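Listed next as C-alpha cells is one chain, alone, in the form predicted alone.
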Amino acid sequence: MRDAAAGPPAWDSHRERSTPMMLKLLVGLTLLAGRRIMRTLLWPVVLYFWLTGGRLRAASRDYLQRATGRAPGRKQVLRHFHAFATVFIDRVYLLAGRASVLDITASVPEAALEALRSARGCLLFGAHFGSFEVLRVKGMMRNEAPIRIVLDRQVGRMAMSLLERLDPVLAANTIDASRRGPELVLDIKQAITAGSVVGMLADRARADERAVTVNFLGGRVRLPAGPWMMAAALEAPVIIGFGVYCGGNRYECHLELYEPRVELPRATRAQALEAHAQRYAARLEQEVRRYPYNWFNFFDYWLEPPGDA
C-alpha cells in the first residue's frame, strides 16, 4: 500500500505521451478533415493511449467510480478518453478561429455579468473540466472584458507551444505561472488593475506549492491555496466558470459570482483558507457529478488509495 501521508505522485511530474510530430500531425488534421471526420479518426488515437497506458485507465476507472458510484467497464473509460481527445481537437478549432463549427450557449447570472463587464477587473477560477478556450472565446465573442490566462508553459510544453502558434493572441495574452513569485503576482495585480478578467485553474496543486486539503469526491485531495491568496490580496471579485462538452459539438458555458470579495483575515487565515477551498471543491463536486465525462485528471490525484477511500 502507497504511503497516503506522502501522496500520490505530483501530477506535474508526469511526462507527455507523444512527440511533436504526432501533435503536429493531429492538429493538421484536425484543421484539414473537419469536425465531424476528426471525431471518428480520433478512436484509432484514443485506442492506442487506452491500450498503452495502464496508469491512465486505472487512474480514469478510479475516478469514475467515485464519480458515479458504480465500476466503470471499458466503454465508460473509452468515452472517457474520446471526451478528452474531443475537447482537445475542438481546442484547435478555438484557437485557429473556427468556432463556427462548435455550438456554444452561456448562462451568466447578473451578478456575475456585473464583475465581469466591471472596470476593476476580476479573476476567473476553472478546473481541468469541459473546456476552458470555451470560456475564453465565449467572453471574447461576448465582448464582456479583456481576457488573460495564467497558464505553467512548462507542463505540457509541446502541446502549448504547437496551440499557441495557432493563436498568436493567447500566446501574448498568457501569464507564465511557471515564474512563480513577486513578479507573477505584480502580473496578475497589473492585469486586474487594467480591467481584465484573469483566468486560472484551481483544481490541482503541484508538491512544492502551498496547497490546502480538502474532501473530494470521498476522498481527500490538495487544492493550491495561491488562488484564494492571491483573490485575497487583491480584494477582486471571483467568478467560478465550467465550460461543459455536452456531447456532439455542443457545449455550455456556466459562470457564477463566487465571492465579490474572499477575504482572509489574520486571526483565522488558515481557516478561512481551508473553507473557501473546500466550499470551491464541492461546487466543482456538483458539476462532475453532473457530467462525469468532462473531469480530464488521468493521474492518481486522492492521498489515499482507492480502497481507503
The other form holds:
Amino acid sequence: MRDAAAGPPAWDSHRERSTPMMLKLLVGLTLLAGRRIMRTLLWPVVLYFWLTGGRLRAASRDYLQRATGRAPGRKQVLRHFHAFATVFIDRVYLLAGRASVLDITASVPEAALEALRSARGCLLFGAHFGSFEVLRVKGMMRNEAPIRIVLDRQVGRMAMSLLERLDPVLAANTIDASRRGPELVLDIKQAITAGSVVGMLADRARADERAVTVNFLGGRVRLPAGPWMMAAALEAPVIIGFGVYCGGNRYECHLELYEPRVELPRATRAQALEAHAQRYAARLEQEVRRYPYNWFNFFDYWLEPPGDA
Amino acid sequence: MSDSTVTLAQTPNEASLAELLVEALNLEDVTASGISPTAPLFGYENGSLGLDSIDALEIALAIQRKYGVELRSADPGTRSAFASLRDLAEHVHGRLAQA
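Mind pulling up the form predicted together with its partner chain next to the form predicted alone we just looked at?
First the chain shown before, then all remaining chains and molecules of the complex.
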C-alpha cells in the first residue's frame, strides 16, 4: 500500500500549456467582452489547442471512445475542448462575482445540506469534471466558516494566479497540497476542526502518492487513497459533488452526502479503501456517461493503453 | 538497512512514543523497540521508516489523544518535530512541560 504503482507518465509532470501573458489577456477579455462574445471568441483558441496539442487530442479521443462507446470524430473532440474552455471562462465570471451570467440549478438533499452547514466541518470531494466553482458558489452560500480548497500551488500555478487576481480571500484560504510533509494534513485537520468545508479533487493521484486501482469506464485507473484515509482519520462527513455543465449558460450542481463517516477498519483496511474508491469511481462514471463533455483530464488517465480495455 | 543508521537506545519517553507509532500506524514489519530514535520518519533514504503525510495525520491524532498535545502546522517546530522519533519525543514532552 505504501509504494505507488508504476503508472503512466504522471499528470503533474506535464507543463501547463499557457503563459501568464495569455492568461492575463484571456481574463481581461472575458470580463470585458461578456460571455456570449467570449464563447464565439473561444473557437479560435480551441482550434489552436486542437491543432497544436497532439497529446490533448489523443487523450480526448481515448476518453470519448471509452465514455460513449463510439470512435469520436473531429467534431466531438472540438466540442470537448470547447466545453473545457467554456467552463474555464465561466470560472472567471464566478470568481469575479458575476454568477448572474449563468443559470445554475442545485439539487442538494437535506442530509448533504446539513453536513455542509454543520459547525463540525466536512470534506467535499470533486473531480476534474465540470465546474468545481459552481459547487462552491451554490453549495456553500450559507456556511459560516470559509471554504478551504486543497490545491497544489506548484502544479496549478496558473489556477492559483487566477484565484489571486479575482478572489484574493478564496486564494488566501486555499490549502497548498504541494507540501509533502505533515503540514498539509495538519492544515486540513485544523480546517475541519474550525468547521470549514474542505474541498479537494479525488480523481487524480500523484505518482508518489498512495493510490488505489479501480475500474472506471471499462479500464483500470489509479485514484488517490488520501481523501478516504483523511476522511476516516478525521471522522468527517464526506460530500461528493459534480458541477455539471449542461450547455449554453446552464449548470447543474449535484451534491450528495456520501457517508456521514467513512470507516476503514484495521483488519480490512486495504479492501475497505478499495471499496470506497471503487464506489466513488462508479458514481463518477454515471455522471461521466450522462455528461461526457464534462471530463477534463486531458492526459493518459488509464493504466492500460487505448484499445486494450 | 541498519548498517547506515546506528540504532541507539531509546529513552523511556521515546519507547512509549514508539509504541504509540506502531499501534497508530498498524506497522506490521516494525517493532516499537526496533525504531531507531534518530532514523528519519519520512522519505525514502536508507534507514527511514518511509512514512507519508497520511501517517503524519494518524500520528498527530494519536498524540493528541494520548498526550493532549495538538501539533499545529503553523508552529515553526512542527516540521522538525516529525524528523525522527527523538525529535518527536522532545517536541511532545517539551510542549507538555510548557503546559
